[in-house]
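Only one chain is given next, in structure tokens, and it is the form predicted on its own.
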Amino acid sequence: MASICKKCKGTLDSNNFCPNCNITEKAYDKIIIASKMFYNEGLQKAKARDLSGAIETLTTSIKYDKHNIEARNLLGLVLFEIGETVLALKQWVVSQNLKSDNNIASTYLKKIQENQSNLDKLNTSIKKYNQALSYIEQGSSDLAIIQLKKILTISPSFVKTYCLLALIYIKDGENLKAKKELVKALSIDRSNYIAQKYFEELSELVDEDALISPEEEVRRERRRTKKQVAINQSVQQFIAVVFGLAIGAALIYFLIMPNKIDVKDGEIEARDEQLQIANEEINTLNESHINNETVIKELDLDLKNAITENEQLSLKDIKVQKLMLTMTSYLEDNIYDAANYLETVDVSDSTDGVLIGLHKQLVDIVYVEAGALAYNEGKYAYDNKNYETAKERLEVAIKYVATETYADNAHYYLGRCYQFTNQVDDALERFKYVLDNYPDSNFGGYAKDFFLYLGGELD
């Protein structure tokens, strides 16, 4: 009797090799064991409040086995403990999708979903954090500090907020205030790398001698300059968090959305009842041979209106479901699947502002990431002279991106792929596109040369 693959439930061959998973049963067993070992290690670190270490170890655990529900749920709890509520929700949503029955993640999500005030606080924290980052970009440190302090009154365990607040204080030369914030961060997560790094650099700044030689002053000034550059880079790293928090706002919407869907389902059921009643009334009229054409027309119009409203509610429900599939695929790092689902959602005829806003937010996030992923894969294939694969990936890239800094590169390399595969007309179109739409492109000269070489004529 043939053995069954533990991963995909397919049939193993005589060597216990699964052709679907491309792995042997023995190797898969080792991977599962490794995942459990990392989970146990992560659990011990979490108990010792080495939360950053626990996050790293648990992340490794689910990389080995994404179906390790215990590791994923614990990772969510640790992230929740340090105030990374959005990332925690992501892990629990994925966990629930992987295993819907007897999963403690469902309980965690239900508790958050049922507590509207917590969702409102989380949404407020996200907005204030993004606003603080915006103030930092504008150079308004005072306004950023106000926003960050407000966040800490709502989410007192949000470690990144303490670190960002300390970073602003360091940049403004208020080292003692910075030190206090870092101590608070380390009291929550004693191994937090960012807090430790800033604390060490802060100690060097505070412990410098008051009286130093001019030569030493020059050397220290150079060190200060390097540290200032590092601080500025750190600020930019924090600004990059906006992307993650933006997707968090969408995640909160989906936590609230099931209740709204239930309401819409109720409305659809009510419409169905109205349809049934209208049909019964029409049948009754027909059976009774009542020849009141006006009444029949009115009932027929009511029936058509009910059908139209029912269809509109159903269409909106379908759009919401597809957006939820987009979100789930994105959280599971299936970027292309997420983009494909999103392409099927048309909100041009919708009047729901929340639905339209959510769709736009997902487009801004998913399409950009899908385009970048496709471009990198296409460029790698191009560099390795695998032009068919490169062409396929680059075509995906230009579909999703138009304003990214690498968009002109994508069009140029796609043109070269067409050239190498003897698709002259397509190559000319791509090179001409670069010349017309990206006049300042680094590849403009090359695009022009190849365009003319292939017989193109400039205007």
The other form holds:
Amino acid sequence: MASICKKCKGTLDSNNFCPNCNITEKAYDKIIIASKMFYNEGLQKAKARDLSGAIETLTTSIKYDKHNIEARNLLGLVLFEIGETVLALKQWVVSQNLKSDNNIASTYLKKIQENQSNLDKLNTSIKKYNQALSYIEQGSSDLAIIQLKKILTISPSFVKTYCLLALIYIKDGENLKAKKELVKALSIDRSNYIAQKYFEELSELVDEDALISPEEEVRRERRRTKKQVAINQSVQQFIAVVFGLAIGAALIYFLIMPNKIDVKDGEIEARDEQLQIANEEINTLNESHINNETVIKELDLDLKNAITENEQLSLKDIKVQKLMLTMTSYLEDNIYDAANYLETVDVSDSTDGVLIGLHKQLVDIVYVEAGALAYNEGKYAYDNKNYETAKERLEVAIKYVATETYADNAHYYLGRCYQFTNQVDDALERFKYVLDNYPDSNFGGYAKDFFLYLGGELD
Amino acid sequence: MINFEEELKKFKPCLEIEDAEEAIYAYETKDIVDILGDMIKEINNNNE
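Alt. form predicted together with the partner chain, vs. the form predicted on its own above:
And the full complex, kicking off with our chain again.
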């Protein structure tokens, strides 16, 4: 029986040579094996965050065998991770065309196309990047920097942006800023050629930094509890203004409130004296026609009201103190302490507009940052399979990030942590939470799959 | 030493989503087997 060519399904001759493909079966098998070897190597590199290396190796893999669907899909994923959205889409579309059934590329494309707001964000990042390049060509570095920083708040893994930003800083002589951007780039793609090259150049310029390799910088960066979700300059200015107003308001409280307490203390003393006088009158007058009981009762009531007011002022004093501690902790970069202090302040029963407004402003700033920090730390721990730490951090994150764009991510990864630590009920609860509260989530499909896998039943 | 102008040339504009369709259509999906086959066909044609 004649053999069939594995590539074109044509008939091989007696020497197992395909006249259509002009290749023997043996040679073709070797090419397929080579493609798979490159794929395995690319996969290892991707897992080790050597994304540039992975791209190179996976590209070679599909050059050997264009039908290596896994290599092509993974290549798309890696390209997507570094912000090359269109290149990623290209690979997934080709993959889908080569194999339409049971192909995860279809899932990736569907997720991107279904979430229009995310797609718009990705496109905005690309447009801003191109705009930044135009600004640089026109000599407007400042405008370029603004555009690039905006990109990083939308697409924090867009590696080219960090490199371009670093280049501008190097040109302007701001080597330390340049280095920080390069460290961030290398934490996403540790073998990025441009980032490594610039980093080495900067290390030559600053002697003590020459002792620190990019890998060590990246490790130090990850060890420090730095904020990875960028807060753009206008928000930082807003925070400074808010704190200025808040400190002013708090100072006013500390100046006014002691006076109020003193006044109330004075009132209590006055009431005490009046009560005493009334009692003396009762003793001396004996069968007086004055309604002494009524007078005493009224005074007693006044005294009680004055004591109650004094207690309430003390409570308010405590709340303001805690808000002050929140601000102090925040300014000292102790974000978690700031959030913890803030959690203990309950203004739901307060009628003081200034106190309520101050509390809200601090919630908007501190909770957002604490949530972002906890999420980044939790995600890092998750990526390193440190599930207990990841759980602890992500549980903190979901307290604070209910309305943030990555809230669904936090719940999803927490569910996965529960899954890996055999807390099945908690995992089911998290995945269900994602499905119920974030219907447009990119993790919706995965959450649903794991939910069903763990035995959950959908409505 | 980093030459800003030289380095800047390495940063090419990114394709936007609107350009994706054109980029996909223009993409060459040939692998090494296709290229070898084309080379051999060309050699055979030349020999004829």
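Bear in mind the structure is a predicted one, so any value in this text is a computation, not a measurement. Positions refer to the first chain, counted from 1. Throughout, rigid core stands for the largest set of C-alpha atoms superposing within 1.5 Å between the two forms.
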After fitting the core, residue 424 CA displacement of 2 Å or more between the two forms: yes
Did residue 38 shift 2 Å or more between the two forms, C-alpha, core superposed: no
Core-aligned C-alpha movement of residue 58 between the two forms, 2 Å or more: no
